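Just the one chain here, laid out as structure tokens, in the form predicted on its own.
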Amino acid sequence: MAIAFSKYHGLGNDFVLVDNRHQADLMLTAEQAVKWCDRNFGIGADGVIFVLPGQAGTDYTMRIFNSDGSEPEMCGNGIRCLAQFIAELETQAGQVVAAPKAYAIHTRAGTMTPKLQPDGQVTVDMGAPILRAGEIPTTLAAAAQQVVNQPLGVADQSWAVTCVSMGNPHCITFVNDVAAIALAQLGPQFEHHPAFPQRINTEFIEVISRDYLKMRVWERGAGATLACGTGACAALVAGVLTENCDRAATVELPGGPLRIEWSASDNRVYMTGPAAKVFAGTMAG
């Protein structure tokens, strides 16, 4: 059978999006997703995404599978895409769509609220950063304690780590210079650390001044990407965390920036940038 698709990116994190309101269940397993997502034998992809009916109120549910055929929580490059390709299928459906224009989504992290702005940018609503370690999860500190730069051996060598949950979890270090990082290498050993019982995704960060980092990703279930959009957010919370930054920056990734703030009168995290289309098609399931 023959699934419609869009082909989304968001800084060069791309997606696969496809349109899933029609039943509850996703018209792709996990094992179809690997392939549809693999860059030389299927369309090429971070991850395939789908819309669903909203539940508790809100307008849209969101599922994703990485490229390994794991379901992560949520992923705010893919939100952002998601948002965008929802306007798409309005449109299309001969309704209105005018930005600012706001969508509720229903993740597996909570409610996310991402907004079309009036020059292209989406803006969400990523909610409030989780700090607590047994909420993230990390067996790094007590379950009740924050993990602000703890010591952690990663390839014979001790890294200062903080670790934030933006509804999935992630590791942030500081570093004197991103580009040198021995990413392939470095990425898998943070990740299936057993310091991480649920993996993590790890962001290595350069400070370039207190309101513009430079960041490199390993995202769990996907490798290095070009963004990562929840990775951006808790690399903001843990810079204001070390005193490295302010509230509010600008977060340079390999496929391009995006403007995080963390608010001091609602805790929640905001972040702005873009989603663009790249093509349509159909793909056998």
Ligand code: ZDP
Given for the second form:
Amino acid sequence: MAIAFSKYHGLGNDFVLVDNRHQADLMLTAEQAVKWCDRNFGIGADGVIFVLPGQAGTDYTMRIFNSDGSEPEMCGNGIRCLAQFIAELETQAGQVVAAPKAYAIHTRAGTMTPKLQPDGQVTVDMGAPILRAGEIPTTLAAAAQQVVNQPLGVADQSWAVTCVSMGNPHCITFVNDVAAIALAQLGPQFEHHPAFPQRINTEFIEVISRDYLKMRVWERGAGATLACGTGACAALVAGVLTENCDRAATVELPGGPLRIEWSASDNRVYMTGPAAKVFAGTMAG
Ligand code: ZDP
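So that was the form predicted on its own. Now I'd like the form predicted in complex with the ligand, please.
What follows is the entire complex, opening with the chain shown before.
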């Protein structure tokens, strides 16, 4: 059976989107998603995202497979793409979708709320960051403690790491020169380090100023990507905890900039950035 899809990207972090609103079961298996993500033998993407019926009072549910077939809790760039995809599906169905328009989306990390802005960007209420080691999870500190600038040994070097979960786990380390980081060598060693029982997404951050960070990322289950929304949020939170940056900053990723704010009034993280459709098609399952 041929399955319709749309291809989107958020700053070059690219996803295949599937309209799964008419059934509760996923229309693809993890193995099929891996094939679809293959850049030579498939469509090519960092992940496959499904829009399902809402749960627990939300408008819709998001589920995602990484390109290796693992299922993360959340995806920041992906949820911006999902909001644009939903707006397109609703428009096709004859509904009026005028910005600003917000959707409540159920994810494995709780309810997230992307809002379409009149300028085409999408702002996502990503919820409060999770800082307790046991909930991230990492064994770098006692379960109830935070991990801020703790030493972690990787590749015969000691890295000062700060750990933050945005629903999915992140390890952030501040470096002098992100361009000099050997990402493909170091990334897998962080990802599979025994201190991270659920594996980890790793962000290397260069502080340009208190409101401008430069980031390179090695994603759990997807490797080096051009952008990572949850990672940019986690990096800003880590920057505040380590006193490297202000509560609002631009995070520059290889694919472009995201605007991130960790609100002092409600403790939630707000991410603003683009999401764009590239093409649509059908694929044999
Ligand atoms: O946590 C993970 O396993 C990530 N690879 C999920 C994807 C995160 C993403 N890049 C983002 O933008 O947050 C989609």
